[in-house]
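Below you'll find only one chain, the form predicted alone, shown as structure tokens.
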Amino acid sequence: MAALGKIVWVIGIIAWYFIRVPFDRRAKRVRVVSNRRSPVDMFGLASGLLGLAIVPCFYVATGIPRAADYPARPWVLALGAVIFLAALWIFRRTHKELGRNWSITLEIRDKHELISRGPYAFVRHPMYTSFMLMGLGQALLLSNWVAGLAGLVGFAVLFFLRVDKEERMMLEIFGPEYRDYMQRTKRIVPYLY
């Protein structure tokens, strides 16, 4: 049963990669007018990558750390698969809505616009919502306390190191328009936070 969870996780990570690549290529063609990349930003990105990809990939490939394994339950794996699928759907929709505005780091692109449609109509940071859901799905799919929970830890480090900086940057660029948007939406969980 645990092997099935690993297979679903691997398929999900491959899908995540194939969703991101075309948007990354397109975004690189648009001129960056403001770059707020910092060592803290890069540490956050590395933490997210470590928790959501590297640690679980190492576990799936090697089974290490075996001492942290626990029995897989079919209903837990099914729930994990549904949550991971929802994360991928939000991830794709977020990239599609951002289009040429998308960036992996804190950047403002030429002719950048404030997006408030699609998933952005419900939360200001739906890509973080997708990462949070990926972390939760990973915790349910991988029956290992270390590899399973690594995604939620990686997401938390990334989120708490970056979200305030992102919002300050958006306030500088869009001013009252972004402030109004902040009043209408929550950060990553509709109606809650």
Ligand code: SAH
Contents of the next structure:
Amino acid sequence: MAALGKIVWVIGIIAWYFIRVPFDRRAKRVRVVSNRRSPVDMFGLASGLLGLAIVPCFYVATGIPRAADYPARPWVLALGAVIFLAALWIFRRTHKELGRNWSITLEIRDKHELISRGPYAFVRHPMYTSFMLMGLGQALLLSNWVAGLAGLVGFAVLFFLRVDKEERMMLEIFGPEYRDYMQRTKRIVPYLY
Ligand code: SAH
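Next, report the structure of the form predicted together with the named molecule; the form predicted alone has already been given.
First the chain shown before, then all remaining chains and molecules of the complex.
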């Protein structure tokens, strides 16, 4: 049963990679006009990568740490699969809407446009919403306390190290337009936070 959760997680993470790659390639062709890449942000990114990809990959490949395994339950796995699928769908939508404005770190691109449609009409950081849901899906799909929860921890480190800086950067560039947008939207959970 636990193996089923691992298989679904592996399929999910491969799909994630194939959603990201074409956007990464396209965005790299757009000139960066302001780069706020910082050691703190790089640390956040590394934490996200470690928690959402490296630790669970290692677990799926080796079964380590075995002592943290717990019995899998079908309904938990099913819920995890649904949440992971939702995360992938939101992830794809955010890339489509952000298009050439997307960056892996804090950057402003040439002719940067403020996006507030599609998923961006509900929350200001829907891509981070999708990371949170991926973390939640991982926690339910991998029946192991360490490998399962690593994703949510990695997401939290990335998100909380970045979000204030990102919003400050957007305010600096878009001024009142972003201030209005902030008043209309929450950060990652519609109507709540
Ligand atoms: N925080 C957003 C975007 C993540 S990608 C989300 O979670 O969906 C990070 C880059 O996206 C930042 O460097 C910034 O330049 C850009 N960005 C963030 N919000 C944006 C918006 N509403 N419109 C356009 N670009 C945005």
